[in-house]
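As structure tokens, one chain now follows by itself in the form predicted on its own.
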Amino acid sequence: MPDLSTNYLGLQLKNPIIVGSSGLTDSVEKIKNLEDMGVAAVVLKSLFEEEIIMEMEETIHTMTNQNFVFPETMDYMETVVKDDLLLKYLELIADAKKAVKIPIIASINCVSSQKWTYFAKEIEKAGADALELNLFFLPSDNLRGEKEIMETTFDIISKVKGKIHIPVALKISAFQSNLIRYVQHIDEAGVEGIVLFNRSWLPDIDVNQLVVSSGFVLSSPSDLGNTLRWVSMVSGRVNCDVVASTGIHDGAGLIKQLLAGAHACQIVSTLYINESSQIRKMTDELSKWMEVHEFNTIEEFRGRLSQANSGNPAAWERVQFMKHFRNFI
């Protein structure tokens, strides 16, 4: 039987499938079910930076409304988590670590390096194997230029890595100018992993009610192409691990991302559509494909079709465009 194991963030995974941050990973019971179905690791449902700051400020506000508060108490409240939401998150990490053998990756959705970064240390203490930072710079935010986004990214990385020793991965948006250079700068800042990409909220318009509504929440297999393009361009050009996310719905999508250079793949939407049994189907497809092509390990073919092997990714993509579209335009 082929060996499906892979390494991500220094963690040995039994296969390349990770369940991404979602409602599928917000309880120990759900995580245990995912492990039983064969998943190699999970990313816990994200805490938002705003939630961490809000809970901390509410607690401090309660303390300062008392008749007398020692200054030492204020210092303590700014560094020690005492709030229900945050405590529950830490308890989820600790309880999940006791209940399963697969790696538990915590997740924080953030847009700045404000007071929330202290919480990274609490996550490490609770036993998380790694921390994924979901950087959510909205493409519609015209108040932040490329320089400010880069500075904020470096500031977040510096402050978080200065507090913890567990590996850190950044999950980023595809809507970033000069994406290759952005990823290379992140790599140079010392993160252990890059996840391509987070999924933005998509709008729709209700033509009957004349209001803006939500578009498709779940990804589809047609979303695979954009992730595949950038995984292929990035892998082999950075020292950190690269993980593919968005549009991976079956074994074929998984195999394509590995050929492009991904160390692992995050899936969510396909599990909502097909249920958790899809994990086993995908690993079976990968195993059978490896047998047919006589690959014993993933490392034997990972990155074989990465654009890094072409030397000039822009020229490579131009040639592909010409080859496939010349007769249609």
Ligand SMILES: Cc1cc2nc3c(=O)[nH]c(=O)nc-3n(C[C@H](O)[C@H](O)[C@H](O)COP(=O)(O)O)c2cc1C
The other form holds:
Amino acid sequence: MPDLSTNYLGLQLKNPIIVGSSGLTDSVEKIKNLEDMGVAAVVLKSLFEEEIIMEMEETIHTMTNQNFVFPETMDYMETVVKDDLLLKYLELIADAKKAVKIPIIASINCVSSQKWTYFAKEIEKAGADALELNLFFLPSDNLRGEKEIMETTFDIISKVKGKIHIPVALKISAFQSNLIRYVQHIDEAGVEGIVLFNRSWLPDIDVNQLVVSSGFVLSSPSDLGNTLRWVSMVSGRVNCDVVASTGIHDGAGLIKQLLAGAHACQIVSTLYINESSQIRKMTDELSKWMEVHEFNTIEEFRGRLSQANSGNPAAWERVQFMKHFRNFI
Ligand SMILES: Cc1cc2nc3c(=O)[nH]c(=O)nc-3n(C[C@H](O)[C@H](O)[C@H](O)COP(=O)(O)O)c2cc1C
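Please give the other form, namely the form predicted together with the named molecule, since only the form predicted on its own has been shown so far.
Below, the chain from earlier opens the complete complex, with every other chain and molecule after it.
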């Protein structure tokens, strides 16, 4: 049997499948079931920066009658987290750690480095194996250009890394100008992992009601290509680990991402569509494929088709547009 283990954020994973942050990981029972179904790690559903700040401000206001929160007050609050939502999150980490053997990665959705970063320490104390920061900058703010986004990103990383010792991964959106530069900047700031990509909410229009409605929440296998392109291009250009997320629905998607250079893959939509038995199907498919191609370990083929290693870097670039679109008549 081939060895499916891989290393991500310094954590030894029994296979490259991680369940991504979502409602699939919001209780100990669900996490236990995912472990039983063969998953190697989970990322907990995200807490939002606003939730942390709001709850802390309420607590501080009750305790001190102040409306303004001084940074030193936040440091003091480290020892007195009282809010229900935050406590429940810390309890989920601690209880999950007791109930399962797989790594538990906590998650915070953030847009700034303001006030909330003290909570990273609480997450570490609760026993999380790592912290994933989901950075959400939709580039529609004309006051916040590339420079400001880079600065904010750097600030978030340095504040969080200054408070904790567990590994930190950044989950980013595909909508950034010059992604390679942005990712290299993140890497230089010292994170241990990068997750490509987060999935934005997609709007739609209801033509009967003439209102804005919600597009599909779940991804489809056709979303794989964008992630594959950037995993391939980023892999080998950064020191941190690279995780693929978005559009991985089956064993073939998993194998492609590993060939492009991913250390591991996060899956969500396929589990909503196909249920948790999909995890075993995907690891079985990977195992069989490795046998056929006579690979004993993932490291023997991981990144073989990344842009840096494929021997044909142009295969991932503009020339393909000319080749495949021009002849389409
Ligand atoms: C129902 C649902 C809830 C999600 N909740 C979160 C969340 O709380 N935090 C987060 O970082 N990503 C969240 N995501 C994004 C997923 O973690 C993942 O990045 C995205 O769905 C792409 O992976 P997929 O193609 O396998 O679905 C959510 C996705 C779905 C479908």
